[in-house]
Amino acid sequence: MASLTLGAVLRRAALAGLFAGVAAALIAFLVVEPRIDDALAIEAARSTSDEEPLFGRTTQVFGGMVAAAAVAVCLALVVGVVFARVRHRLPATTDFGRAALLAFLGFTTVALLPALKYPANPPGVGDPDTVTERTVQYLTLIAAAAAVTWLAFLVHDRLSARPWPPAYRAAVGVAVAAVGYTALLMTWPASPDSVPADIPAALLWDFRLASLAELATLWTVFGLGFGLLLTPRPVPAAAVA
């Protein structure tokens, strides 16, 4: 295995991260921004205040899209972390193929299990008196997801001291994954918020499918991106010679 030092891990993983940001800004333009007008249509309609928002939705969508590079940035470093910490001990014979697995896991831990429990809502839906509530909600499965991710992570490395097929450990470790995310997705508690009426049905699935998609975008950008930069490039058969 190739000697990587921590400092060219982040500076991959920071780069793989921008890419994956602009992708992910690019998915939520085109795709989630439109969803989003169509909330704040409803919701206008329902308001009876004339006050005017702090800032225009120009400035609310470059945000929003500035935003979401410096998060993916934020989380590639976090990610990149991780990876030189467990490298030697992820199940994958290239560092493609270990960065993928890492993003596969990231994006399933923070990305997918919230979005079955708590699944993105467009504007207008929602009380702010359960801001608080809802976020300790997210911010708590998250972290009981990880730490069923590293379970199931454990298991599969101590069955690797054992003579056991490859396929029986990755199933082994898939098994307590499985279980372990179903246990958390049936015993956590709902959201404190109801769906108002006004709100179609179908906006409320395109909105939530488009924010999952702007996710699953940024996670295989980064996993794809990163696995390329960790992967050393050909040398040319004449410059062997």
Given for the second form:
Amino acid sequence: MASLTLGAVLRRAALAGLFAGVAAALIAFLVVEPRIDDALAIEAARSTSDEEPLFGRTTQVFGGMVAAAAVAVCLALVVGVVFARVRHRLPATTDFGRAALLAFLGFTTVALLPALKYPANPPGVGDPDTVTERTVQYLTLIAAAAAVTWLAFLVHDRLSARPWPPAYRAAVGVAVAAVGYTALLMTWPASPDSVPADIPAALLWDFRLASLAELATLWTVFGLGFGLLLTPRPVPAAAVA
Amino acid sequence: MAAPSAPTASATPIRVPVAAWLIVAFALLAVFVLLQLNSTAFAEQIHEFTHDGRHALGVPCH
Ligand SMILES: [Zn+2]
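Could I see the form predicted in complex with its partner chain next, after the form predicted on its own?
Let's see the whole complex now, leading with the same chain.
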């Protein structure tokens, strides 16, 4: 690949994002939805209101899959621009390695870290009165996590001016990120909600694992797909001669 | 960044115009609209349609 342009990077990112979105939607349908159904049954048993839902369950299941796919493409475009910006400073020797590294950092920053502090909940757990407070906690944590990831990248990048072995620089970068993430997890406020007594712990755990599986699928398929699409195709032997 | 450091591998920098960050802003806005809106009438339609996705992706909700 002679020289990569931003447009070429973004096209590949968007396509990989679409693959990732379809894969995540599939996991949503197969793994997450059964847990949501369990939670909705508990919610219905409370029967505090009899208002008609805006959409039927089939539409909502479909909507959830569409949302996963659309979010995946949007995130892919964000990562695509960041990739173009930092590509020549990422510590990998191939575009596949750079794409995989960036996707891993993306998963850690915007999916894994918030999931550790504010784990996903099925319907019927969150208190509607605290949703704004919880949204602010969640979004500020993601913004702060992105800042920590950026700081770790900058520290690692600055150290490349020194004659250190790459492994030393990598270790320092990882240490900066680990200390930063730990500090965030310790300082950000706990969710104001407590889990209602009628929600079984096993359901909560299964739902959280299922949610993390969907997020991990999204980022893994994106990282691998983006990296593969950036990998130059081998030139056929006939063309070389 | 005052002192540009030597690249760790031999990849040529890609030119990223300022306008590219508009794509980033637009994409983030789209994610916000899809998953975060909470209380307006228009938002209620989107919220209800993407509701399962919102819970599944770990976004705070009810
Ligand atoms: Zn909800």
